[in-house]
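Only one chain is given next, in structure tokens, and it is the form predicted alone.
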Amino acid sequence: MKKLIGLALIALTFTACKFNDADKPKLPIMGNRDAVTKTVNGKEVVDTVYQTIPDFKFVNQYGDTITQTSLKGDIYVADFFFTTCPSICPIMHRNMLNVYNEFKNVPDFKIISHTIDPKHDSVAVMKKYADKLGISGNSWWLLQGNKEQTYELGQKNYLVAVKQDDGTPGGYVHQGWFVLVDKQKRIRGYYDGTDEKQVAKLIEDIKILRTEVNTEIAQ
């Protein structure tokens, strides 16, 4: 299946300033952003409001309801897939296993994979898929729900192209991005899930982001 690149490339062009601190590296904040004027101590100042991932409501492979509240206080990686995908999904999720194995015992980290074929990918189908991958526990959730909400979330909020296309193998087209999201629900990175080097970079960036968060807490 071919990978669409348009929307994700747009996302990358909306990169916010990358903090330069040799001792404490930080990741860029990506996605759309708005400048807002507010009053602080009697003076008007301009602040930047970054795009965030909105609330959602899906069901995971255990039949549990998952919302943004379920991810409160977590860094997470999101991607889009379907269980019958004949092309990039198996590669993506073999690579995602490296992320899972690295962080599966970290309490403030999650992986969420949104199916774009919710009609077929029932809870039972997703559980079988998870078992085949060898994932268990609550570090990696496969999420199924309303198709329109899933597609809007992907295209509008994660800036990842997903669509149904009966003319392609499997009947769906989606990009293979792994999207890194911080505890404030802001996008901090895009990584090609079919590229082992990109996934290795994702693992290192998760470590940087966790250090960034822990430093902020300490301050």
Second form
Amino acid sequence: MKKLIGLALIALTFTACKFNDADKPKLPIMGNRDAVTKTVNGKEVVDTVYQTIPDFKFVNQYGDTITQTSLKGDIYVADFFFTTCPSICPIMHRNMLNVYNEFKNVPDFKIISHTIDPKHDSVAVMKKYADKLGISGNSWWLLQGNKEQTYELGQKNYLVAVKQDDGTPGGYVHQGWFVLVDKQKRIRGYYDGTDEKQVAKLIEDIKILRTEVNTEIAQ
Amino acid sequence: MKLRIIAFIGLLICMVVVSCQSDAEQDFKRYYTGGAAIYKSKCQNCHGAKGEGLLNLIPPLTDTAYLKKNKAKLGCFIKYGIKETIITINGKAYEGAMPANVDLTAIEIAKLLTYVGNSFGNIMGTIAFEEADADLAKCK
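Now show me the form predicted in complex with the partner chain, since the one above was the form predicted alone.
Let us now look at the entire complex, which starts with that chain.
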């Protein structure tokens, strides 16, 4: 009997290992993190709290109000741009179109592009830009709203540099990062939107992320 | 004797023609490769590696007839940009502005024009410094 239990234990360990390291590739969880001590059932437990993207309120190219609730249950890619950008935006959105075309019919995926020049990029300007790029439907939103909120979201939450600088061509400094966010609003990847190869990697990573089963999703 | 002289002169002319041609060819190659590098750093982001533009947002550089017709103005477009306007390229209307590149010199613009003018289906030959410089002087 003891032998049998021993064998069963060994078998269990093996299968457990196999389950854990799964052949499937996994994406890291990025951003800042905190260790929080909680009391669960009278025991002290240390838990990791990952940085998440907080709620926001913007308007998309159709004039609809978009908040975190609009993205509930979605994986999404965020970037920062402006329609009159002379430098890296055209190539970013040339590459983003590959992402759009790959996933436009997928219900739990979205792209959100925040304008960092909301004064010029009104809803009408954004709609025109979307039309020119051939974007339709609701899988790619061009978001416009409060400038300070946009900049804060970029700098503090997505951890990408965004600022106004009249000395640079176009008047704004920004990096071409595409930020991948999971259904729990955690950052799962950064990709250089000006590099076609990294954007191809983003497409692969979105596929991986979509297969990720997570019990925490229900919120 | 007469025949020899004629033959010699003939040979001389041949040599001059051949060497001139290869000079012109070398000039072309120098302009073209120099222009390719400038294109990559200043134009490709928007107009694309194949001059294909970006959907309805940015016009392509493949409209041979447009480029030929506006040959003398192309340098001005590059150096001083295009203000908010509508232009028709390949029969399609494009609306918007093109940023200026005031830091590009006449020789750089000549190289760039030689590259664009002989890529993406365009065949315009070398656009030399003198020509580009003279056209730039006429920019409005």
